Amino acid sequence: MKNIILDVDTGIDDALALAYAVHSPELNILGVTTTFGNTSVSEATRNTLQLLQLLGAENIPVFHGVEETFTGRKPAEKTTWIHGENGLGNAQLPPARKQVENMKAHDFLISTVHSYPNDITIITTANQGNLARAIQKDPEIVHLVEDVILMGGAVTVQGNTTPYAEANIYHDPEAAKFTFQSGIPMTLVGLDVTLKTLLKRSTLDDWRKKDTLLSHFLANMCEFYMDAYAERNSNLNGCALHDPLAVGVAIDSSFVKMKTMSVHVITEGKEKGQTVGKDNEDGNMKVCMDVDVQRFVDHFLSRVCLDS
């Protein structure tokens, strides 16, 4: 089993990634840290606690991050048009019985990395604020993490928040710049590969036929997401599996083909949040360039909606 921490801003695709991870026996989830982006920190924390409860995994501790960017700015508005008012496509879950932990997210990252030296992978499907604060407070952890698998960036394609920037990087580009330059091992699962994946709308009917609380929740949540995508692209009969692919890479890295590159983040001007890559065998990260789409999607579908 691979020891992991999930770092999320639990909106719809984070929720899919969490369900996929919980149902994957290859992964030992030591904790979940939350941040802003798709939602506020408090909403991401609430959504995570509620979802883990639905998944029968409320024993996994949840730690909340700081409600400001790495440089102390107020976060941008949450993306209600694609994730709904509650971050979960307005699909409802019962209130969580368990409370969030008292320890801050970045302190949990530091503590856990030291408890599992060179035996922990951080899967981050949100902005880089929690990880950046952890490295800033304890730089030693960059030598103790096996890998950081990051859903973020767009090295060879356009962004999805601006023509230049992918959302997770755009939400806190200074944090991303800091982590990219820190020397911590990183694998970038960006729009270069996630946009090639597709969760088909027809899958929602299959989930509803399962007739479980989880299957109905996932179907209702993803229907909102797909409708939002359809408003921008009427030819797209489904939605991309952005965050789940990061979990998939942690489970089986052969889902993707990677290239070692030097990647840096632009933090100012109209190109703010852009991830600029250059081929370099001694570069600072592995960048996913292609994905075995059908094999990954089949694997994801075989697990995400399992009964708890």
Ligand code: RIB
Contents of the next structure:
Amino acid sequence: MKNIILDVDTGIDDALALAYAVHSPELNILGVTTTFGNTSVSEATRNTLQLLQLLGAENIPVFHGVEETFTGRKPAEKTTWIHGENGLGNAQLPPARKQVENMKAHDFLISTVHSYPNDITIITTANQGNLARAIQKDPEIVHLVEDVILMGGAVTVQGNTTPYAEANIYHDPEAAKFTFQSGIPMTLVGLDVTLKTLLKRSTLDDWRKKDTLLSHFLANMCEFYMDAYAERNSNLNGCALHDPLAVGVAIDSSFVKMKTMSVHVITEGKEKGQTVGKDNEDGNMKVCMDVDVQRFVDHFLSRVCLDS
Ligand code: RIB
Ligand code: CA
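Moving on from the form predicted alone, kindly provide the form predicted together with this ligand as a structure.
And the full complex, kicking off with our chain again.
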């Protein structure tokens, strides 16, 4: 089993990633840390606690991240048009019985890395703020983490927030610049691959036929996301499995083909949030360049909607 921490801004595809991870016996989820992006930090925390309850995984502790960017700015507006007012496509879940933990997200990251030296993978599916703060407070941890698998960036393709920038990097480019330069091992799962892995509308009917609380919740939530894209004439024709692919890479890295590159982040001007990559065998991260779409999507679908 691989020990992991998930760092999320739950968020529709974060919710899918959480369900996939909880249902994957290869992964031992030690905790979930939350941040802003798709939603505010408080909403991401609330959504995560409610979802874990629905998944029968309330035992997994949840830790609240900081409510501002690495350089102290207020977060950008949440993306209600794509993730709904509540972050879950306005699909409803019962209130969570369990509370968020008292410890801050970055302190949990530091203490857990020390408890599992060289035996922990951090999967980030949101901005890099929690990880950046953890490394800033305790730089030693960069030598103790097996890998950081991050959904973020767009090295060979256009961005999705601006023509240059992918959302997770755009939300806190200084934090990403800091973690990318920190020396921590990283695997970048960017739009280069995630836009190829789509959930089709027909899957929602399959889920509704299963007729469980989880299957109806997932179908309602993803329908909102698909409608949002369709309304804006997106040619995607489905919903991109951005964050689930990062979990997939943690389970089985053979889903993707990677290349070692030097990647840096632009933090100013119209290219703010752009991830610029250059081939370099001694570079700072592995970048996913291609994905076995069918094998990954089948694997994801076989797990995400299991009964608890
Ligand atoms: O660009 C896609 C990423 O931005 C995903 O992590 C999504 O959840 C949003 O945070
Ligand atoms: Ca996310």
